[in-house]
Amino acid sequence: MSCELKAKDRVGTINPIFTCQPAGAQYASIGIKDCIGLVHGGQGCVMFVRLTMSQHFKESFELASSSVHEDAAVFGALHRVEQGVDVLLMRYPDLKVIPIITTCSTEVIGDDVDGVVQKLEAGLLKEKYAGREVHLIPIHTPSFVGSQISGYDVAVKAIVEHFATKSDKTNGKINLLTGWVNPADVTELKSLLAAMEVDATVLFDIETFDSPIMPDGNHVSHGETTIADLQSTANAIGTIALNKYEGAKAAKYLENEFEVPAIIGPTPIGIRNTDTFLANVKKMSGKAIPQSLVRKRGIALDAIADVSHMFLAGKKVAIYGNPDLVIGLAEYCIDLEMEPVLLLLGDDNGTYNADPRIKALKEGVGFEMEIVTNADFWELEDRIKNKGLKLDLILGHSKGRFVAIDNNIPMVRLGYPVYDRAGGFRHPVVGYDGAIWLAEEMANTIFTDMEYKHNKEWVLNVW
């Protein structure tokens, strides 16, 4: 029984499991109030990622365009910028941050963002916008290295970089870099701090995004992370990263440049990984974990005693997306008894190798595992269809649908994004809240497996 670590082993790309880092740099603009991104480059670059932004959450979300056009190639499109900017500080009166998104047209033409920054800030927002606060921020996401991965991560420690301001003294907090999460987790996550009465500065702040309609009509949704949480970063007692791939550069920066102790992971997916979270946690704050939580770690566990053996146990999994929310829900997959088969990350990162989980995937299987980086789903189709994979169930986003559909295996939709089916970011992953609806997920998609194909469904008439 081994695991093995391979890259796909064709130059080509049959449907991508990721797209590309603007789109991470993107989605982390958005989890900030009094913000709007700009995206320096084709109208597409936004239009697609905001459109995948609507579908999963169902809401409508500001993100600008440079429109950068064909003339640009040969004359450049810093003018673009500059317009961009103008326009956005006189439409939307209480802006305040402006993240500025490259794209692969852009790098690849040379166009200089940095110094166009510094001529907006000696120029446009002394003459015209004096007094008023604005900060611009460069971000550098060429599309044709990474994902939208490592560009959620780019854009984090941007962001984090341009803002952080030590002060005299700590602010007693801890700064908790979500990751690429939903609103659910967010609220999980501070429900599991407040019981353990530690404050945080989340970054970011999404929960809004499940936004109300109101009696005094519709909101944009945006996120909920200010100016001067970002600012205090450099002042917390610690930063606790949850992800390795997803804010992890951000909070090695702090510890560097500010001393803010880092913690980076696990992912708190499952029991054990929401276990280390919180004794992660308690030592960073001397907070203790109180008894509330004990018992709700307990509902947990009886909730997974309940399907784990009788329902879960043996059975044969593939996952793929966000490669930190892969190795998380394998992890617990492992717990539940059952065997990942088969995870695809789908970027080129080459330091999973390295990867402390991924090396105790390795050495700890005791089934035919295999990992595949720079994946993509005909990875997932050919070892179906072709090279006699057997699976029971597949965990992730709605971009690989078809394949179960086509191959008739029962699939759980998680990650980003999930647009065939409703409500999905109201359901937490991590956290004891998040190891239930796991669980039950998994065992309900399966359920409904059996009944379709009369495979054992009398069983659930005498459980």
The other form holds:
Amino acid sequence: MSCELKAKDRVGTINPIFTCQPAGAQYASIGIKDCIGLVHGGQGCVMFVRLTMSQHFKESFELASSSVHEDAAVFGALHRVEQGVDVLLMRYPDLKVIPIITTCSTEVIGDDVDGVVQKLEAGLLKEKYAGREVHLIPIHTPSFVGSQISGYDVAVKAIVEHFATKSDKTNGKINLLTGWVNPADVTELKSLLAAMEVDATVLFDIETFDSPIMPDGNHVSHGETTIADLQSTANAIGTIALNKYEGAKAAKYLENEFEVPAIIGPTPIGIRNTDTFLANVKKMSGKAIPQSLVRKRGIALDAIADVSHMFLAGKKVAIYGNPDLVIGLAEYCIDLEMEPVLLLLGDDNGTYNADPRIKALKEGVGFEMEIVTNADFWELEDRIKNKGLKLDLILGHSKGRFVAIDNNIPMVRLGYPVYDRAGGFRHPVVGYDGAIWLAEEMANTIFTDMEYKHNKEWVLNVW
Amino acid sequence: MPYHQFKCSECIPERLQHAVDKGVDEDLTSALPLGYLNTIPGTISERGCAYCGAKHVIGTPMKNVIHLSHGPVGCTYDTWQTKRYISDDGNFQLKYTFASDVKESNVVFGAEKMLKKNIIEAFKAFPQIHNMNIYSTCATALIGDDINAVAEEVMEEMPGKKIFVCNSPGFAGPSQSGGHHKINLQFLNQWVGTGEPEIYSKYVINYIGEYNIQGDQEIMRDYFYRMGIQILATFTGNGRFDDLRCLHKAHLNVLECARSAEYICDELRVRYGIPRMDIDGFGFEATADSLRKIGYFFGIEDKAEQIIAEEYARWKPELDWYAARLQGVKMCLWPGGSKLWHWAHMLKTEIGINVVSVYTKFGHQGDMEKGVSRCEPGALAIDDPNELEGLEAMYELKPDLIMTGKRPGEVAKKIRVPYLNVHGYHNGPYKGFEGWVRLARDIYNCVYSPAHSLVHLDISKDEIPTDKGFVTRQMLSDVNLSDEIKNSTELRECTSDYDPIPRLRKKLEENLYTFPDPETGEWRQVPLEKLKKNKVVDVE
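Since the structure above is the form predicted alone, I would like to see how the form predicted together with its partner chain looks, so please show that one next.
Now the full complex is given, and it begins with the chain already shown.
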């Protein structure tokens, strides 16, 4: 019985689990109010990322392209950035923040985006937009380095670094870096903090990604984290970055630069990790954990008791996606007596073997478990089809849907993107509410499968 | 002055000539927007890149091919599973995508060696597949990898494997259209003429510019087979690599989407003397005329007329049920490239829809020429539209629906305009007679959605109607309808199955088609395996 961490041993990718860095930077940029990211590269780098977002959220988000064409690829494309910034500022009067997100093409041709930002600040912004608050933030996210995960991490750090400004007194708040989550996760996290009467600056406040059709006006989905929020991150009483790989860079920056103490992790998935999160909040804020959360936790434990040892115990699970999400889910599954036998992390981050959570899994699990880095979906499918891997459940995002469909394995859609089920973004995975939803959704998915396959479906008669 | 000045674009004067209002009695000389020019950065244009135009639009619909993108993983991931081009042999092209996964060290030291490993790995993982398309991307084009040389090397080492290399990096052109052009000519140059097909009919066509979205190709294939016509290859929806190597052997190129695939037709005419015939598979009259044209070409008008008669009898009463209820509905027809001219006039004449605006993301002036000429006066035509212009147009024109892509559809939703997907379709296929009824049905369901009828009510200010617990579509659509139409026993709602394609595949399996022998002219059945997988012999 052991847990092994290994890298995929093929060089290529058959059905990728992750996309590249610029997508992560774009996901971060849509969380900021009055912000439109300008992606410096070919148009597809934006068009398809926006399409994936619109598939996941069933909403459209504003993201622009510098539209690098053939001539620019040969002669340099910085003039396209200059024109792009100007066009955006002219046409979007409320626009204040423009992250300039690089891609593989513009990094390979060596466009000096930092230089052009200086040039624009000294020229265009002074001359044409004097008196208007405009922030241009270079974000370097070549697609051949890291993945969407590091892209998100790099972007959050660049954004925080640009804005964070120390003032004389503390703002009395906690910086909460959520990592790559859904609107419902933000709602749950805010509700936990509100119960503890803790004020937080949420990076990024994306609850409004779930936006309405209203009787009049246009209600475009966008984040609500403001420039003032971002500036005051330097004056917080502390930072909690929930995800080690999505936001920790910024948390460490604030600690090193402004002595804002940082706690990294754990991803509050499941009861145990949520307890730890609340303990961290308590430690940082000095606030007590109220009875209302004891009760909320109790409701979650009650829900778990209904399904865990009767239905979930012993179920073999494969989990893929964002590393913090995957590890958090694996930990929770183990608490639910399940066996997460295969974890697939879609990038080659060299620090995974130093992750204390992975170390703990290696030392602690009582079943055969594999953690594959730089993984693609073939790592999953090949094991099922050709290597005898038996699974009861798959947890992950929609891009892996055919592995589940073609092999008749039930699957709970989680993470990003989820486009083959309605309203995925409406369910939290973090906090006590997330624990309830996860346990019940996994159970219900297994129930449907039992009925579909006539596999002891009569058990549910008297449950 | 026919140009349409968007308020939101006053500050970018070069946009002015990209939008026109078609005036009464105006001809195209005064009402044609500029097209296919470089995109203005920062406009939030809806255009994609030349890589997606090649790989995603034209390359990937080829079935039973390993589609490998040589570059970082994102190009592959982002374009994967965003289309609905099915195939009749298990949808490998939808389910599997391959990336060479270029990393920083490869950018520095070159990525040819790792590409070779990639190709071999992919063929080993799927030993039953013998064809591969490799697509370059921005990164690998810029570092100058010689993909063709790597492909040649592998083909020498792995006899029987055939690799097509498509060099169309994302920046190669103002839009996806640049990629269409490149893949057309590169496939022709590399592979057409290398196969000798078995000819089993007197009448042999290539079906070009058809991508089998939700089964479009299979609807049309049924008509062609009923006429006894052999489809040598479809470029590219539901098309086999081997069949596509034989494009040079057809008697006629039947061209559907001229925007994306006229290039290969024109070159096949120049090099092999194969005539090009443009057809329209959308709309009753358009489909009927297309079948007639093909019938005239081969001298089998009677066959065409027989199919048209059968299909009209089967489906026209259903189309007319919807047409009666959709008269005067205002639509913005905002597709990608060619559907503005495939659809504008058919929507008007056959369904009664008033197309108040057309746009094209990657069309050329020729598409606008056709599109604008098929619109009614008053229509607003926009080239390379952007987010703010789209919003301004919708506020001004107040359409009852727009037909566009997924993401612009979400923009429209927020200002209470419902949308239908014209790229992947809502509930297609939309081609042919049955398909056109399905489109009319989908438009009707969209426009008369009882839930949608509630979006304008402001419960904080307006008087709330409390007399109804539900409303049906027909309560909304039939308000001003004459009794004659309401009580008609001839007209009926759409009876097409949720998925009509299994019925057509079953028909193929049952081998109900006959074809005239190329020598004797005798009409006879052809062995099923030939219909499904024609024999192709390699030639030098």
